[in-house]
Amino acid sequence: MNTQPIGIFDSGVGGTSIWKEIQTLLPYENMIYLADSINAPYGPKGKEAIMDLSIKNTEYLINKGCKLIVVACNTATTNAIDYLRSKYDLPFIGIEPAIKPAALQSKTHTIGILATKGTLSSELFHKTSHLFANNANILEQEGHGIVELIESGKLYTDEMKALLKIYLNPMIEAGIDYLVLGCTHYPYLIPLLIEFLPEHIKIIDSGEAVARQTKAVLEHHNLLNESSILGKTDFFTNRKPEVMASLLGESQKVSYLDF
């Protein structure tokens, strides 16, 4: 069973960043990744919709044999992990905006969240702020339109260049050193956020956390690969591969999905 692959799901092509982290720690592991993309984004969704979807995935990545799945989507886990972790027997890793780690280490107490509204808009992500952040000043955005951007491989354009002053501007004149990015999308932004933010704001984003826990996860399991020949990744989108494509590389196939 350790040889079976592990599966990845999101709305979209942004849960490859946390691909990107796992392969990283934990090359000789197969996976498969499953883009939701005719869906995204998540966050605009009802929970009744994010559930549906989030099930539809599941059981997709279970008929393809996957030993653990990574909902690598903020919107899906805060809305659907608890349902998922009780209906099916395999561990299942989710995703929660890194505001613990921003909180402990600001020095103004101030901190920048940007995410989709389904994240911010949730019972778990309002928990994890009231339980790790209640001295800080936490400052919410909604990055509406920046996943659709992605989406259409419209990243390092003008228009999200525009976005992102809109939303980051009250956010620096705040004062905040810490921007935790609430959705696996974001880190793709990262070199635009570099430029356009003070060099004292440090960005945070769960990638290394959820690789290292997916890890410790397969661990206790007994379910880690311990074969010595690297990984594949099998791909897998439902609207233009060509934007995933582009942001993996031209060495990994992206192969088309009627999901």
The other form holds:
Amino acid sequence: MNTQPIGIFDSGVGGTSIWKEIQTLLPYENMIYLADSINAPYGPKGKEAIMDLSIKNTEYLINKGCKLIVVACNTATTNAIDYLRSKYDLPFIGIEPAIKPAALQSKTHTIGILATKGTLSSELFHKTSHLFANNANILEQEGHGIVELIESGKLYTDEMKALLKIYLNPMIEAGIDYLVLGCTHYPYLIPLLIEFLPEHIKIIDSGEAVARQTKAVLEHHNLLNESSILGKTDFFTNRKPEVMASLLGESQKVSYLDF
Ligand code: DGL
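If the one shown is the form predicted on its own, what is the structure of the form predicted together with ligand DGL?
The next block holds the full complex; its first chain is the one shown before.
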């Protein structure tokens, strides 16, 4: 069982930002990454549809023999992880926006969160943001259109810069000192954000925390791969392999999957 892969899924290429963190922390693990890009974005879909897609992705990974599943998508986590945990008998790791560390460290007590409509409207997000707000004012912004641009290979474009300006200027004016990236596609925006945001605004995401949690849960279940040979990851997408390949670099092969 220990040499079996970790399964990771997202609505598309965004979860590869989480895969990178897991691969850095757990280099001996084998992994299967599934991008359901044909159905991206999940953000505007309703809870039922997000749950159905999450079930389909999970069953694909279970059938491939995965020992643990990382839901590398805030939208799928906040809408479906409780159900997945109740239905399937293997450990799940989810990702949620890093409200807690941002609220704890904010000096202006004003933080911004950029996430999908599906995440911001979910019950789980409401619960955790209330719980961890620490009296900070949380400014929520839906990132309409960002995922679509990334999925079509238009990451570093003027179109993207224009969207970011529209979404972030009101937060800057309102005095945020932390920007929480609440979607796994968004860490790919960091080079643009650094250029655009005033220097005192810190950017925070949950990628490293997810990797640490994955390690802790594997340890807890005695599922760590103890091999001394570096693990490998099989990347699958049901849309454009070249978009994912461009984010991963040349050393990784991405296959098309009719899924
Ligand atoms: N990457 C996803 C997330 O973390 C989903 C984006 C989308 O498909 O809308 O929320």
